[in-house]
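Heads up, the chain below is alone and in the form predicted alone; it's given as structure tokens.
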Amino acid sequence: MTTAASPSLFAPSGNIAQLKESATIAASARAKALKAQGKPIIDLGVGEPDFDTPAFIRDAAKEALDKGATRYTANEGILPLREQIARHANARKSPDLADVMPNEIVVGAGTKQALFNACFCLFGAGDDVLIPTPAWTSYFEMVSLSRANPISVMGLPANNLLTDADTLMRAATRATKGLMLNSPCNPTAAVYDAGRFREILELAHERGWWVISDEIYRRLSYDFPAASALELAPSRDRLVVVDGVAKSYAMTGWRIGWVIAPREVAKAIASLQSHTTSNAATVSQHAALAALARDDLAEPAIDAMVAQFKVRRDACLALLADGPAPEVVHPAGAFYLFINVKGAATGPNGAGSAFAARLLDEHHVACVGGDAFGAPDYLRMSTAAPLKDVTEGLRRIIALWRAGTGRA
């Protein structure tokens, strides 16, 4: 005999009422999904470097977890890391700004921790955050789970959907606390020039806004380096970096990111990890040592991956300029195309996801829909992949654009 289900004992509590699900997280499982299910699908919807993680990185974790590397570690991390992460931070800064010291940076389990961290220590009810739109899907989610408002700032079309100085300051209230950076930009793979990139600093500084910026994509440019925040910002009085080995090493799956904070915000961060996660996993923080001490070793796999995802990119826009295509945003850097594939495709989400379901279902190309970045018009395709899988499945979206919008 069988009994019904009873209902539902759970109620989302305050905390996560408006929470949604993360977008890319979640095509990421569909596209597993239906590859498991024998489906030949092409995924282009992670933000993950399909290259192995350095052998030299994995041969040090080896020699770690040899030597015992197997306990708790400070909660901040090791101190060997974070000297490590200060070098590499005092290297690229401006000779006008103080010196990186190891107290004030705190290792995390990446640096989308790092990010969710810094967001819940600095801003609270009532305050107002800037984000530039497009943005990453969780900058809009760390910021409400923070008790405050995200407040999207949309991107200027002649300017590669980047923001600027002038916007910013139009769309800030009385209430504004902070902003939120990221270049080279996941989603759009923009990256700010230097001019522009310290014109805001500035902004912010004259302001006092706090500023949070995810450099977690800077070593990966094609077009010109893209700059860090510690290079361009007028003080570090209210800067935050957040960085990390997962993009330009390929070692997403090591979990290790960081937050370079003035000292008080660093202490403030420790301490919240210390209740939540405590340290980043030990033999991670070990590889991630290697990565960053060994720079004999690093730099060329570095420059071998950004070239191969420089040769990805340019095959792309040989195949977007080969007859009718969709617009892009031109990508400078990460290793994204974003798409606009208006009147392509029509739904109640915008243009993108509809877009996205048509091409998983019927084509077995995996993306992203924009309205996960705030762009409901967009897709967003990564390049992240094989060359073959990426120009066929740029092939099958260029196909899909120009039969759902009658050009030949």
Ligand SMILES: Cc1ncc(COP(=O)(O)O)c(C=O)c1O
The other form holds:
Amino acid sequence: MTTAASPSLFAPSGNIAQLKESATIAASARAKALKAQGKPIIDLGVGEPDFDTPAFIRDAAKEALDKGATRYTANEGILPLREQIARHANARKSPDLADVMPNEIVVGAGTKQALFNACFCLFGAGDDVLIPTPAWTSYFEMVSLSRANPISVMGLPANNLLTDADTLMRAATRATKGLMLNSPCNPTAAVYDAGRFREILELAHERGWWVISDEIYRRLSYDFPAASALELAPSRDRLVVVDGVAKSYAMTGWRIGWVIAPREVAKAIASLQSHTTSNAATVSQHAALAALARDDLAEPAIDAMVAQFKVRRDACLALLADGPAPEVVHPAGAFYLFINVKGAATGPNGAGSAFAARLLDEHHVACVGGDAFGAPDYLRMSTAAPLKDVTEGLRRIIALWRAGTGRA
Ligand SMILES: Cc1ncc(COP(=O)(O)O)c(C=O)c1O
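Now that the form predicted alone has been shown, please provide the structure of the form predicted in complex with the named molecule.
Everything in the complex follows now, all chains and molecules, and the chain you saw is the first one.
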């Protein structure tokens, strides 16, 4: 006997009526499903280091569990972890800025939660928030969930799709309340040079905009060290720096991120978090504490991972230089290639999504279409995978691009 499907009782609330699923997570889920069916998928869709968390961090977590790190902690995170975060921040910050104090830090369940908390506490109805685009897909949703307006500001082709102070000034209105920055950038892998970054921070300071600087990829920079806003900003009065352990320490699953914000903002964020998730997982906080406290062990581990990412990046650049190939944003940091596939495929969501669909179905390589990042002509490929997968995946991309554009 079959029963007719009953009509859905669910009507999404106004809070999420416009919400779109994370395109990067959806792409990764589709690749995983195809893999589970036995298809030989090369997964270059995810933004996740393919390395194990360094052993000393895993050992510290086991030891913490054995010592009873199984209960709630302070909502804003354990003090020793916030002290270590402050130590790292103070080591790089400009001497002109006031020292970061532990009570200006709130630890949350990943950089994602930290960013959401910051947007939700700073922005609201009627506020415009400038988002230099291409940008990580979640910024648009986080700003919208805060009932503010995400204003996409397209980056400059001559500047690796990064923005600059003049462009932001032209995009701003009287309703502009904030600016999201992300260097090195997901999805483009571009990195701001210190001069341009400083000009943007100075403009924001003059205009009284809140800056949320997402520095999750700061350690992954190959041509020159990526600057932190803490090194360049004229003031910390309206500066919120967001960071975490996921990418540099290969700790994505531990879910630890944090905000460094003026005291009143940190208090508001802690208050919001006290009603949503409370403290980030206790054992993960102890793991992050070990990561940040043991520079002697962490720095060589990070250097080794960065060296691997650079080998892959350089191998990709060599492949792209070997015959006709699509144009890419120069990948100075993070672990992505942002590839212009305009003219190589067409579809309702732009060339990038159409190209990604063909690449997955016919060539078994998972990537993400650029429309998720506000750049529909592009395709994002992750280089956080073994070298042979990265190079084979890129070879197939180049071959499909050549076939699609007729460039032999
Ligand atoms: C730009 C950017 N910010 C934040 C995050 C989220 O990091 P976490 O895993 O710490 O939540 C990501 C993850 O992909 C990212 O690419």
